[in-house]
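Encoded as structure tokens, the following chain is the form predicted on its own, with no partner shown.
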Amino acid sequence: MNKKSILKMRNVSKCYKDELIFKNVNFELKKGDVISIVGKSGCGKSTMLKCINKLGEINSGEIMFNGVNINEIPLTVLRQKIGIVFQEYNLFDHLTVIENLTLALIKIKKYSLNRSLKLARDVLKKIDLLDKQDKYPDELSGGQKQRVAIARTLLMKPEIILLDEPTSALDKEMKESVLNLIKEMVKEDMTLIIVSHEENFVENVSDKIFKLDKNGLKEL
């Protein structure tokens, strides 16, 4: 069975003042796909999440998503389609864990109180997380963090996940926790790009790896 195309890169050239970051990048995702993106620490491979997202801007070429050029579609809606999670977790520091799990519900979905409790609830439940739902952040631990990050980002139901270097913060043990809920997305069909340095797990979860060097993006 054939996979629909989700997303495609093409000719996508990235400068930064007068540093070229990538050049003539081209790609496709398809839904259900796996891609892993690697490379040496500041390569770009971050830089090229975010511009997917458009939390940057591309210099030159396109990026199409399920056929439309990504700048013709409002932000509030690309970034619910597509959602992203940061190495730095990103959570409110004021809010609880569940009131981080149901702002964007709330406020972006739409949704009802009662409803986003529940469907917060579940997932905290999933990833093993209940009892922490009146925790803050900083009463976390980095993995519980990043799960949270990610449980945020699952809720929001978006058609391409990024994960960028979701475990390069944190401890062995912590990186487990978080490799296994990675692994649980990739069993449930998600469409994911991931960025890591876990050269193992990007092997063994990934379609297709892609190395970002010498400016250039090609197939391993």
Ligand SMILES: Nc1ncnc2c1ncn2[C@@H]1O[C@H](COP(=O)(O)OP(=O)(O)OP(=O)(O)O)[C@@H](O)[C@H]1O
Contents of the next structure:
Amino acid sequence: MNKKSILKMRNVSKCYKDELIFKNVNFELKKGDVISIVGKSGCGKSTMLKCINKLGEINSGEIMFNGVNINEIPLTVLRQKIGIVFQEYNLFDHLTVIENLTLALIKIKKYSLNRSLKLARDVLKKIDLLDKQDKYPDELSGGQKQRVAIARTLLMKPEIILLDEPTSALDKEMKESVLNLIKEMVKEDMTLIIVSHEENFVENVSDKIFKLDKNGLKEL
Ligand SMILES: Nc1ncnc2c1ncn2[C@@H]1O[C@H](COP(=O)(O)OP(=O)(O)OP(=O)(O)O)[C@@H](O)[C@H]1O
Ligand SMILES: [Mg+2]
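What's the form predicted in complex with the ligand like, now that we've got the form predicted on its own?
Complete assembly follows, chain above in first position.
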């Protein structure tokens, strides 16, 4: 079966001031693909994910999402369709777990409080953190925080999820729980771009692995 193309990058280049980070990035992601991007520290992996999510501007080329240039898509729409999870969780420290999970459902998706609470509790049950719903992020372990951060992205049901080194801030045992959650996401046919140094994990879950350097993205 021919899978639908969901994201395309054509001749994309990115500089910070005078410094070229990468050029000639060409790439196509299809619905349900799980692809990983590797490359040495500083080669621009995070920069590339941020460009896809429009947290940064590209200098030339184009990025198309479902056939539309991302510059033509309102930012709030794009960010709902393409979710990003960073290395450092980015939870709101002044909100409880359940408030972190329901905030965007209420404010952006305009769901009722009851519907949002139900969806959030269902996800918490799945990741085995229902008993933490009223805790604040600083009362959670690193692995628990990262699972909540991923759950928050999942609740928005984006079409693509970008994972930027989601386990690199975690020690060995905590990594396990986050990697297992990502494995579940892979099983559910989600479309993922993963940046990770976990070589075994990346090889196990990815349909394709690409290496990024100054001259572009090459399939390994
Ligand atoms: N906002 C910025 N302004 C200027 N330079 C930046 C900015 N963000 C990143 N850089 C530079 O761009 C290059 C790529 O950074 P980036 O964070 O994308 O690398 P990375 O591949 O994700 O590295 P790592 O594996 O260490 O996370 C680095 O040289 C970095 O110093
Ligand atoms: Mg990075």
